[in-house]
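A single chain, nothing else alongside it, follows as structure tokens in the form predicted alone.
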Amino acid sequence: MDLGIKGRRALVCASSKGLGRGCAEALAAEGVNLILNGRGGEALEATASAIRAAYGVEVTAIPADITTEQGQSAVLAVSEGIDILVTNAGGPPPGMWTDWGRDDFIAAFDANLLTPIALIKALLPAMMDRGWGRIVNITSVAVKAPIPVLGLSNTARSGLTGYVAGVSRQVAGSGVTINNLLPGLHDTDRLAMLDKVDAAASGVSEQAARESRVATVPAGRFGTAEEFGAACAWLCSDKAGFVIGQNILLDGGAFPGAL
């Protein structure tokens, strides 16, 4: 299927690896030119080089911490004419409710709530003026089914979900869509970190923790960055113009609800 976005220009945040890279590669495969961002310059440039070689699209790599004002300024300085925005940032650390103070919540809000909002506000007006745009936020299944040890993430990402619910409907008539992708358990560095935390807390091996986790997924496996990226590319396509303000789960059937 031709997604109708060849020649468009996309900013994909936190895209040197994991789900962000999966989204970047899927867009590049459709002929979308990219601005990639990540904190690690070496890994980011390696990803940019690989995508250029594989897909023949223009790729600009901006090493910066997108959760800071300086990082956002560096990325936005080269983001004129962006048609597609994919927001993404690493999740805050797990813990217990007794572990978190005000500073922890502010850091989580900065990364997973205020940064996406800042990028949306910066790039949305020009999309509206051109009459076309796609914004996809990578959030978490935790906004649908809160995860007790991820209270910081539950709180910040739920706030973004509420923000998108209103804004997406305010701008829908302009040709711009805003939606959220909610990843469940995908085989990324974040999952490996959670396995390590669980293993230490339970006194089992990391492999045992991993096997216990995959047993909770009806699909019988973890998701991949490639299939996550494919879903993102479709949401960014001409074919998804009637999808407004939605929260789309990619969790292998783990969420037990019907709606």
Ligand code: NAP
Given for the second form:
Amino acid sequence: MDLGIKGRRALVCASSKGLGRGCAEALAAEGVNLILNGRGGEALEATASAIRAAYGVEVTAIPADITTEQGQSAVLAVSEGIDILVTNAGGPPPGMWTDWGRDDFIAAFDANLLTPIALIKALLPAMMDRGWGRIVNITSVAVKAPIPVLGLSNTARSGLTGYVAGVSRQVAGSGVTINNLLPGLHDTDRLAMLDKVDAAASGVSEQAARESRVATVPAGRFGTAEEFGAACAWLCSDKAGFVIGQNILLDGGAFPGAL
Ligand code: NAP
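Having seen the form predicted alone, please provide the structure of the form predicted together with the named molecule.
Expanding to the full complex; the earlier chain stays at the top.
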């Protein structure tokens, strides 16, 4: 299926690796020109070169911490006139409720709530003026089924979910859609880090921690960045213009509810 977005321009935040890269690659495969971002310049440049070579699209790479005002300014300076925004950043660290103080919450809110809101506020008006735009936020299964050790993530991402629910409907008549993609367990560096923490806490090997995590997924495996990216590209497509304010869960069946 032709997704109808060839020649469009997208900013994909936190996209040198993992799910952000999966989204960037899937958009590039549809002929979308990209602005990529990550903090580490080396991995970012390697990803940008690989995508240019594989898909022949224009790729601008901006090394910056997207959760800071300076980082957002650097990315926004090259993002004028973009059609597609995918927000993403690293997730907060795991812990216990007793670990989290005001500074930890502020850091999580900055990364996973206020950064996407700042980017949406900066880029949405021009999309509305042009009558077409797509915004996808990478959030988490944690907004549907909170994960106890990820309390900082549960809290910040629930805030973004509420924001998107309202704003997406306020702007729906303008041709701009805003939706959230909720990853369940996907095989990325983030998951490897969580396996390491689990292994250390419970005195088992990282492999054992990984196997017990896989056992929670009815699909019997972790999701891939490619599968996640394909869902993102569809949400960003011309075909998905009637999808407004939705939270789409990609979790291999792990969430046990009917809806
Ligand atoms: P990942 O494999 O660790 O990749 C994170 C990517 O974001 C890297 O390219 C990283 O590059 C970049 N990044 C991190 N912090 C950044 C920042 N402040 N500014 C700019 N770039 C930044 O993580 P992932 O698994 O793709 O996860 C993406 C998001 O989905 C995270 O918020 C995560 O919590 C959430 N999530 C993931 C899963 C899962 O199973 N993987 C499940 C639920 C939710 P640099 O480090 O070089 O900056």
